[in-house]
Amino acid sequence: MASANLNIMIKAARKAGRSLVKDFREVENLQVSVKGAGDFVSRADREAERIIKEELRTARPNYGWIGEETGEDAGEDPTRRWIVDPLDGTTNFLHGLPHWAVSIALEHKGEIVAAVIFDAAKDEMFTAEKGDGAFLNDRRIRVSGRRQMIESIFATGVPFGGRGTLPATIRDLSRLMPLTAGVRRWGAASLDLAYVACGRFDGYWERGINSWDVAAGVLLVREAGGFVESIKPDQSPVESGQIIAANAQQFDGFAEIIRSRD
């Protein structure tokens, strides 16, 4: 039975993806304007974004917001609040490929308690609560079984734009890619999240990530039985902007590779 909280974060991510999925349809007539290098926002963004933040304050208006277009407001109870990325995804949505997501975390003093992630797209809606296991579609999942390297696949975010861990991400691949059966780009964080924790992906890294591109996602594959750190360990893997996440059995050996320096 999910809780009052996640039931509310269900009903903002529908409500925002079903707005989202009217425009992907039209997506050559969407107004766009440029953010930065590499970095679009359009008008179903933001958009998005003021359905989700309608909803959620209209549910617990005290609680805290953080959002990728909006920014931070503290709210009334600092121990809690909202972590929204209203369209992980946007240059895939804005080429027309069906592969973004909405991703909403609920934080209740430092730590994320609830989260969901909606395809809108595959009408996939991945959820999770601490203590509660991770579902898709009402459905329990788990991250995958595979032990064996050379039999699994992972996922990373390529930098793109001119950002600077572009050096290092070239290393990583380098290093990883013969030991693997394929890494994969996809252009969205929150589902290489999800992907790990339904079993899809064995593992997932990236540098110079956002904390609403991963805060939802990194709840689901713990409470789907994998681990998640900081590519720095003693760092929050929501905060410090790096991100290691993987089956139990593969952690280790992952992160190993993606942590030297040599």
Second form
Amino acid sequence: MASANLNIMIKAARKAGRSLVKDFREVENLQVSVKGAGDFVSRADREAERIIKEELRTARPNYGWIGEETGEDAGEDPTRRWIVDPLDGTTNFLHGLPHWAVSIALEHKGEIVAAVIFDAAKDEMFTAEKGDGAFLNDRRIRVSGRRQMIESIFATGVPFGGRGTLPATIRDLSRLMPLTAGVRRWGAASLDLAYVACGRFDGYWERGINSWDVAAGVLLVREAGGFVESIKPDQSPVESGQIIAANAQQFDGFAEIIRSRD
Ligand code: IPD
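Given the form predicted alone, state the structure of the form predicted in complex with D-MYO-inositol-1-phosphate.
Now the complete complex, all chains and molecules, led by this one.
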């Protein structure tokens, strides 16, 4: 049974999702501003973050907060904080591509303990709690059982502006593409991880990613039986900005390719 915190997160994600779906139909009226190369924010992102903050703050006034649009805000309880991307996949959203999601994670003493990723356009609600498994619309999900790279699909992302990571990602691609059934770059990191968790993708990696894009997805993949680490060994996959995730059978081989420097 879902905990009270997870129910609060689901409610907030659904409410924000409804607002985003409405805005998605009227993308041309969204007052888009450009934060940097390929880095957009619109009324839709801001409104979704406002809705989520209001819901979570009303229910748990003392928890801390970090959100893509409103930044960090320490709460009275230093052990717990929400990590929120109100609209992951903003560029897809603004181009009318139905591949974006709301991502909400709850961190307790530095560990992600509950996660919600809501793909409102497809009505897919991914949820997980530590020790309790991962679910898609209340049905248990697991990572894929594929053992061979040649039959597997991997996903990646390239942060807007590249953030200096482009040469390494191009090198990764030139190594991986001949060995796999394909590499996808779909533009929403939270969904890349959710898709690893439910076995649609077999692995995912990204260099230069933000904590709010991946915090919820990290727990989903682990609770679905997959492995997640930072590309930089011994660092946090949520905080280091370098992430690699895969099903259990393929993680080591995949990680070796992504981590090798020559
Ligand atoms: C972006 C997406 C994209 C990833 C970028 C992120 P945003 O998040 O997750 O897939 O490649 O690094 O910044 O900006 O749409 O919330």
